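Form predicted alone, single chain, as structure tokens, below.
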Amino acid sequence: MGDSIIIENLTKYYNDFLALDKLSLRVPEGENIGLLGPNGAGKSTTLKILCALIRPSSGKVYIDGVDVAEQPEKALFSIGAIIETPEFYSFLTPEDNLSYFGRLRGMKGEVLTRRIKEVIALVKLEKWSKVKIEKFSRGMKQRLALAQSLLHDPPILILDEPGLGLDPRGVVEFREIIADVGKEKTVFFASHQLNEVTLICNKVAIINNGQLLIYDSITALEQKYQSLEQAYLQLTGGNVE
């Protein structure tokens, strides 16, 4: 098995602000990896570059061996993603939105219809499948975003704060879904919820000021720092946010 995600010397400037500073990281196939760091550490920037939403100033990223900058469509075919706060066509229903996204990815017919029903059931939106999105709470949109990311059954999930806007029950259900689907996929996700990360991931990468501070198993970090929280606090020199 190889690496699902390879990040090499990734650097990103926003005008004069250095958001990523020669970040290098490899995510092995089938691993569930948490990306941790304070606000402004570079987490969202990293994930946006992986999903071809923005371009790096320098450095390379590869998805399943495909250079994202050179072949974005081919690279993105392997990815399901939630980046920042998801938005959908509010005048359409979940079924309509998923049908549209599925067709964009080349899905059609009975395969698409069946898969829409499967992912809507997975995120527990069956009762809302024919209701317009304009009536949805933020948490419900987040559930639909997860359904959208899983629709084409991608081998890699890239998730930016997937539990954002969910109530405690929703956070638990989300975690269980991600942990379950993560048994057969590579999962790379940014989060401030350290407890959720420990329950889903086996390794974490902690970054700050665009630099990688440490990349190790949670077990190793707990042995060295007593807990993941202590590791985070000592390495970043700040608070858990």
Given for the second form:
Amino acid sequence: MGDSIIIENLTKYYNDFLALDKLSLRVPEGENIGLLGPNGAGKSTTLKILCALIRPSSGKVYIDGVDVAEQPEKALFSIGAIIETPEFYSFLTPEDNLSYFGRLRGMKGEVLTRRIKEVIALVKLEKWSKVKIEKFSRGMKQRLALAQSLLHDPPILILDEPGLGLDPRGVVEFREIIADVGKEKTVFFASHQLNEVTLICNKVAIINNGQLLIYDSITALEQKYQSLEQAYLQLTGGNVE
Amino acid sequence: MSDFEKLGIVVKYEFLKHIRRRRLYIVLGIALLVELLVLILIRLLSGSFPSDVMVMAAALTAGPSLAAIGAIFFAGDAIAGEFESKTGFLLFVNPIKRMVLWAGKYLAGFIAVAALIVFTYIIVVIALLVIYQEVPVEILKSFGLCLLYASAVLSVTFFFSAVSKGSMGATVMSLLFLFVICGILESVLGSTGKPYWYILSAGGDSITMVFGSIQELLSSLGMTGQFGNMMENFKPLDIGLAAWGMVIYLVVGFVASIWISNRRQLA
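Structure of the form predicted in complex with its partner chain, given the form predicted alone:
What follows is the entire complex, opening with the chain shown before.
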């Protein structure tokens, strides 16, 4: 099996601010990898470059071997993503929104209708499927965001703080869904919740100031630093949010 | 899937958004109200409708002229909204060229404005048929110019939407540009006898001018006072040149908005 995601010498400047400093990382196919780091470490910037939302200052990223900068449409075909706290079109219903995004990915007819029902049921929004999203809470929108990321059954999931805005039950349900689908998919998952990462991922990459500090299995880090939390604290200089 | 098929999908769902929003119905309601006011006020103030059907047709183009406001309302948030409200985090991660997205949004906005224009011209035709039992053939030219004017305003609004951080800013800038800056420039140039066909608001005037010059229309409506005298200095608008002016706004505004939008990053 090859690498689903390849990040090579990725550098990103926001004007004079260096957000990513020659970051290199490989995410093997089928693995669930957590991306950890303090606020401003460069996690969201990395994921946004992977999703072709922003351009790197230098370096390359590949999704399933496809250069994201060169062929963004082809690269995006393989991924499902939740970046930051996305908003849906509030005048449309969940079914409308999912139908829009599903069709843009080539889904149609009975297959699309059935799949929309499946993912809406998966995130427990059946009763709300025909209600305009302007009536939705933050947590409900986050559930719908997970549904849209899974809609086209992508081989790669890129998730940026997917549990944000969810109540405790929602966090648990989210974790179970991601852990379940993660058995068959590559998951690249940025989070501040270390316990969430421990339950979903087998390896973690810890970054700070745009640089990779360590990339290893959670088991190896626990052996070396006693716990993932200790590894995080020591490596990031006790800089906890 | 081809870019053309994706374009069709974007147009369909972006138009669905226009249909689900209140603003389309508000603009339609305002247009209906304006046409009713024109009919009622002319009858009340003049005692009867003008004897010339061309004058009445010109007066009733007040409704179709609202297409500019419709275009600004529909396009103000088309690009800026995706960045401001973070819907772009969902839309842009789909395998579609940004250019196709913007083109689809433009076409959906155009369809919504065209619906408004068709609605207002239906009112104009019905009113003229009821009052005069005839409709001047110039109404077709007026209709075509109105569509062109709406397309040009849509392009200019797209440009402001591409350069603005927020939808409100884009909408306000477009309104200021069209109704304040263009309005002032057109008045100054026109009243000093200079050509003003290249001012966008002159494109809007051409919708009415196909029925006669501004001086003829004002005197037919009994507006011969100080305002009428002032308008006598106005050089007649060359409608052909005004149409070319609108084409320039349409093309330059659209191309510039796509060029700028493609360079915007959703950080």
